[in-house]
Amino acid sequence: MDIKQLLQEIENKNAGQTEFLQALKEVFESLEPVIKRHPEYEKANILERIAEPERVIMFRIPWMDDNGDIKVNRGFRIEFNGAIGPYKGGLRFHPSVNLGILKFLGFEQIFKNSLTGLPMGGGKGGSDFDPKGKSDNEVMRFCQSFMSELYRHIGPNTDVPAGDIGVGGREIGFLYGQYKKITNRFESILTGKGRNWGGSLARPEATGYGCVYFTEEMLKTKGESFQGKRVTISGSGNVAQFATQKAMELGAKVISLSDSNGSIYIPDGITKENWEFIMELKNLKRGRINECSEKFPCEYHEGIHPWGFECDIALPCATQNELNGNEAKKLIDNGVIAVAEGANMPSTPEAADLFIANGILFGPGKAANAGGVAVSGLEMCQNHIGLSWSFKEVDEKLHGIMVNIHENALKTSEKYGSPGNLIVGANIAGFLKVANSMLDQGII
């Protein structure tokens, strides 16, 4: 099989969706000593049927605005990939939201769900609405709207969607209530919930605990901690809140955070107080980062990302591609040890071979940031069998979970030939599984 005239033929039918194309690339590149010894995989095709989700939903949503104007926003669900389990993935609001993007994230939570070991498959929807400056009556009635053609998708052995950026306990709330008004079924349709009502204890902190974790196991491979080091983190949403708080916990400084307008930089590192004043900016009055300078002592550094600080450890933890290769050559220059991706691939290609030919720890998304879905898979469990574990019970499995991704990316990469390219072991693990599946059930 010749990957590389296959990934142009893939190009052919997907112009234009280039986060897509990006990571199909980067993951059908390292699987190529995988075909090589599988020649079950290429008879069976299977990367041109792992590469084609499984069904694509495009809606409209119309909903009122406060001045009773009607609106109408894009809504999608990319159910790619079901050979492990019932789809699984989040629903992002954002005014960047396009199908492309979708396909990306859908794509990459195939391989993300199947390294947590639990039984979940790639899923991944959304819309284009921005929920930033609306009202919650607003949040709400658009919530209603779009779950109102959504619910007759999903279910909880079909499709269970999550949060992702733009969609957090108040969006799942409106979202859930309208499917259980629709259906009146109270059921597990979707994660991340309310406490009070299904959610599961720790998942909000998931995302950003499990990628402080896996950093932590990669550290282990050369004899280091996160004990005084200097971290910088980009975003300040759900992740890069809970990994400065684990990172904290841990003995590290964080000495930046961000949000799409610009940095902030803390050379003393962040403080517990800093950092719930920063929980109550952006969680409660959904604030700009750049009000922390009028708050406490720190530089704002207006559009820029936060890579050209010095530091240990880099966590880019806001959204893809935000990292490109000269931000890559000022982490390593300014002596960066480790790089664990807390976001859907938001290093650039070019940044990622810079610090895998540099010999930089590097902690791809699919692997470090697959805590979040994995809390999801535990949620889900909970409210299959009616039982609430401890926040301990579910921080414990959680770092369970992400010490065993580590361990089988890093043993996968040595059985492949890519020694300490996690890149290439988590693409494979992660593929081995759904790949097999896929065998195992036939031409479907």
Ligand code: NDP
Given for the second form:
Amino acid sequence: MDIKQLLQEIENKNAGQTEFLQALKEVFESLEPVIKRHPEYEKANILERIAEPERVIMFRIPWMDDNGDIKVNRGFRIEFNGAIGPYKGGLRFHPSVNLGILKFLGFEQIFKNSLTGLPMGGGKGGSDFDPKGKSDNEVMRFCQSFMSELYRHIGPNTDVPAGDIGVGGREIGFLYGQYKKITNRFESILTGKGRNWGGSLARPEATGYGCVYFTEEMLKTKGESFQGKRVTISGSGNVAQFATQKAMELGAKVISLSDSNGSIYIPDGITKENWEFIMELKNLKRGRINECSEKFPCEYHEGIHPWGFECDIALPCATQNELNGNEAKKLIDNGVIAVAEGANMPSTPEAADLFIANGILFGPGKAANAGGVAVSGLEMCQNHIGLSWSFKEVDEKLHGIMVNIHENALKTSEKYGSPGNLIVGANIAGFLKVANSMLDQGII
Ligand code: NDP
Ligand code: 2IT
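Starting from the form predicted on its own shown above, please give the structure in the form predicted together with the named molecule.
In what comes next, the whole complex appears, and the chain from above leads the way.
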């Protein structure tokens, strides 16, 4: 099969869906050795099928703001691939959300979920609603309207959404309340729920912790650890917050965090007190990262990503394409040894190529940030058996899953001729399970 020609055909069909085409190209190019070795995939047209979502749902979300004005946003749910389990993946509320962005996220989710070893298909959804500057009541009315449509498409064995950018514990609560009101059923249709009503302990921590556990495994292959390392982290939301906490616990100095306005720089590393302030600032006050400089000594760099600061480890934990080729070069020149993606596709293709070409330990998002959805899978499991596990139990399971994902990606990279290239390893390992399941299930 000519993968270039196939990519061209898919590009023609999906014009303008830049991020989706970017994610697809990366995965398909790394699958070349698999397709050569296993003609059964080509015969069954697996790649063309896997590029097409099983279902795309798009809907209107009317809601009323605090002034009594009626607003309307666009809602989506992409049910991308259900070969290995119910569709599973987050909801993103951000003004940039469009079909192309959610298709890229849903596509990545297929392989990420497969890597966790749990039975979850790939899905993603969200809205172009901007939660910034909205009151709690406005967010609640929006979430209720969103769920008034979404409820008919989801179910514990059908599709189970969760959080992503702009969707955290508050939004999951409002969404869950509305589902229950409409259906009169208390069931596992969302993850990231509150701990009093079916949520799993360690789900808020899971993506950040998992990303650090994954990085630890990469570092071990070079006889290294987090101890004493300078870590630069982008973002200051859910993933960044708990990546920071775990990296600090392992003896690292976290020298930077950011938001969409700029970055803070603390050469001696964030303290526990600084971290607690940031948690309150971001999760309760919903303030900006520059407010840190009013509270404790730190430099604030307006409009700057944190990739120019000298560091040993970089963890991009904000959003897609936030680390470009020039920024990657800067990190490499400054001596970075490991980069792991807490966010989905934060490195541009140029940046990722540079990391690999320069022998930097590089953990691609679908492997490095799989801890969040993995613990979502564990939340579903606890809901199904009607039990809840202790923090320690969930954290240990998460740790085991991250160690396995790293080992699987590393071994697969060796088996398919790109030893140490975890992009290739993760893409192939994630793909094989889904593709074989599609073969088993016939023309689906
Ligand atoms: P949050 O909404 O909690 O935080 C997002 C952070 O990223 C904020 O600091 C935000 O800054 C920043 N950010 C968002 N969009 C942009 C942008 N366009 N430009 C610059 N900065 C931006 O989201 P999460 O922490 O949950 O998600 C972060 C990343 O991790 C995303 O890529 C998400 O897909 C991925 N991810 C999340 C998982 C989860 O379990 N939550 C699981 C796996 C991956 P500001 O407040 O200024 O917008
Ligand atoms: O990108 C992701 O993996 C998530 N936002 C988490 C999805 C989930 O279902 O927990």
